[in-house]
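So this first bit is one chain, no partners, the form predicted alone, shown in structure tokens.
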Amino acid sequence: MSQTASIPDYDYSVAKAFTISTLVWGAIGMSVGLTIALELVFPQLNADLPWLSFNRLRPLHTNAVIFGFTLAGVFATWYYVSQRVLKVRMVLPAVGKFHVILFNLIIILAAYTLLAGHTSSKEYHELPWWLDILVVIMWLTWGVHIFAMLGARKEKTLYVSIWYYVACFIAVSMLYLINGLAIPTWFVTQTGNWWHSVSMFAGTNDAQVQWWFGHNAVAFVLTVPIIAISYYFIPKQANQPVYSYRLSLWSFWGLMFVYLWAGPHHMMYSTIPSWVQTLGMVFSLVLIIPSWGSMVNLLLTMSGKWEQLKTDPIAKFLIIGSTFYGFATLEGPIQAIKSVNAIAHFTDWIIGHVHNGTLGWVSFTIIGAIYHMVPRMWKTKLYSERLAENQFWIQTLGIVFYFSSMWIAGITQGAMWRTTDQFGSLAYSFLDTVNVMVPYWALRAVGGSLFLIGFFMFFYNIHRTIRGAAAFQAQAEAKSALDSGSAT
């Protein structure tokens, strides 16, 4: 048998489906995420009408972004790459098309649930108890794709990659199941409405049990299946193996120990007990180091390679996502240090922290990992390279605008409410600090529209790819032909 009779004819179906998705709430989060920018500057953009205001909006964007864009384009790179490193076609086509369909049904549940108010208040797992159970009944049917997938595998070593998804599956079914634990109230007190329910743990517990949640949706969701995306698409954008499979290991494991532990940083100076923030800030500063392995890992992939950058607009995304990567895990446990934390808890310096890892580390990698997949799964090529370039700057340079202002922003505002006049009192209102405050978020909706920009020249080049697929494999189809013929 030939070698090319023995490469598995690989089932696109359901990594398409999630690709389109990713693309769609990408832009629908990302567009609400400008608006509440906007209604920060000029508050009447929300008209006075519920569903348009700050507090509805709010949670809308970041689950649009968190878990419609990002899971969906998790997602997409799992259905594209595992068949590819598992030498494998998809196995149960059927249960993958379930899980696009219940996912992006979610989404939309979710989307409206979020802007009638309906929320449970806890920050990244607002969605009400019966919708929680769809979204469990979405996650175990990812799970039963994965592990349908490593049982008919034909490679026996299992790439990182792989590794780094099948944790991203087990530690946010854990974290998920356990926050997510409530009592509908209707069903016990018979008042109230039917899709209200209450946490099964109170007060100080709740708030531990929810930042160790809270952190680690951005472990498991935002950080470890986005390393998953790195270490396959760099080296393939590469075409060189990985720097140090040793060291993607030794990295994963000390990710897997660390992260967990991180979350009581979120909580300084609150009632949970003393020493829970001391670890909390220990743990943080040690996953500086298993964070930065994988970082200077994915880098030095590109030993021998940098002249690429100069030409390469993927992989400018995807290497300049894993430095913003560095960046953000170095900014986050400098935020965790308790004196440091005095100051920036509660500021618009968190913000930009979270907007620097998630704008230039998660989106930068979703993106250059989508320019890599779909000229190969529609079989074409990429409609502009120049398109691509010129959103790299655009977007990159909204990054700067946007971290950058909420950097002075937040130092700002913790200087202010710290300050004191001679008798011992604050010297500024809580308004005083608003006010100040109004040049830096106008200056934060310019970046979040650059970035926007940039998302929608991305929408319309991958709509353009995917649209000009027919009549590029016509053309090749009618090249081949005529190079045949000629040879004949």
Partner chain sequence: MFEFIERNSLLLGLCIFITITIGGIVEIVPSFTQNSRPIEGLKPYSALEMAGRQIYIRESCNACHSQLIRPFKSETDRYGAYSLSGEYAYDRPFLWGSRRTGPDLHRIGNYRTTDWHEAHFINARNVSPGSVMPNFPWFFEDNVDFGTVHAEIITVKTIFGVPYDQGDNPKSGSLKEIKAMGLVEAAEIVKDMKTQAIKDALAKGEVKDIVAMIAYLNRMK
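Based on the form predicted alone presented above, generate the structure block for the form predicted together with the partner chain.
Only one chain is given; partner chains and other molecules are left out.
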């Protein structure tokens, strides 16, 4: 323990609170996901209750996992990583506490409003205007903390992870504010629901702004900060530096520039101008380069240490996480090719793709990071590596079930919609194509269950680790007292 004197005494209070938030919102969000997966197999499951019906739960699922689980994980790692790479103890602890409280309050209110049907209908931006305002305050609070930490830093050169956190903050601020522009109608007439508002943009323009947001929300919530996490935790876990500084640099600026152009692939063959669609497709393909740049860089950070993957479940989560990143960032551009999109769009193949990213890449990376952080923050050791190892395999199997069933389902349905008989008439009614989906939806629910079971194992493992911390420390102290006693 004598080396600790030279490094600052870190303050993990906020990082710990966000870690627990990550676990709780992950468990809730994924359980809701499994519920709606099952509702497609057994539609009666909603008991004819509005707040249990697929349509109200789906936005709750996406919001809880994207903003509840993922963002909490991002914030947890920020409050941990920033102190360590900037070589300074957490500044403004009160701001951090306010941040974590407001964040959790927002997610609770979001869950309530979505279940009640207060929604803007815009995907991943469903929250009503008054909650949007709270979100902006919460986000700026984080911004204040970021720049306060940067101002107080002892290490002058900013590590790669920091670039990505800063990019996440700036881009999401811009996207969220512009896409959220709306007029609350109560203020115009003093009639009707006070939470109701109408979008500032209409029709095709609204679609373009929304998917500029939606695509880049995926970029700057589900990709950029997760790369930040990987760039810190993979080298730490492997105990050697990032493979190539130059590769990090070029991938970073490449990703920043290219990502924002790729949004139109969500609107292929729609009423947006066709040159915009083409541009969106080309940039989606170009996006492979910076994405793979990061992936290769992260994977090669394990060079010479591949053996570690056999025994270390944490390294497994992080490295397989980055591998899924490579997989998803190849699959996405393929789906963005116009002729492929003609079949893939509106089908479950897209849902499968999203889950390669969110289960394989986002969740695995966050799980790996939390496994790495928790023993260090609570000054203890992991409750069970074996449990983590089993969790890894169960969840990986779950993802495989998920994407393989969704591939087949998506391509089957996309193809059936356009199949014609020998007279050129449509061969299948829409209902035919729904009935064919049901077995694949059942398989998907199996995959989802496996993943969720794994998540509860994770939850339990972390819970036991934290609960065992006091006993572990007491034991360690007794041992060192004994050691020093025998030395004298």
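Rigid core (definition): largest C-alpha set, two forms, superposition within 1.5 Å. Keep in mind that this is a model prediction, so the values were computed, not measured. Residue numbers count along the first chain shown, from 1.
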Cα of Q422 displaced 2 Å or more between these two forms, core superposed?
yes
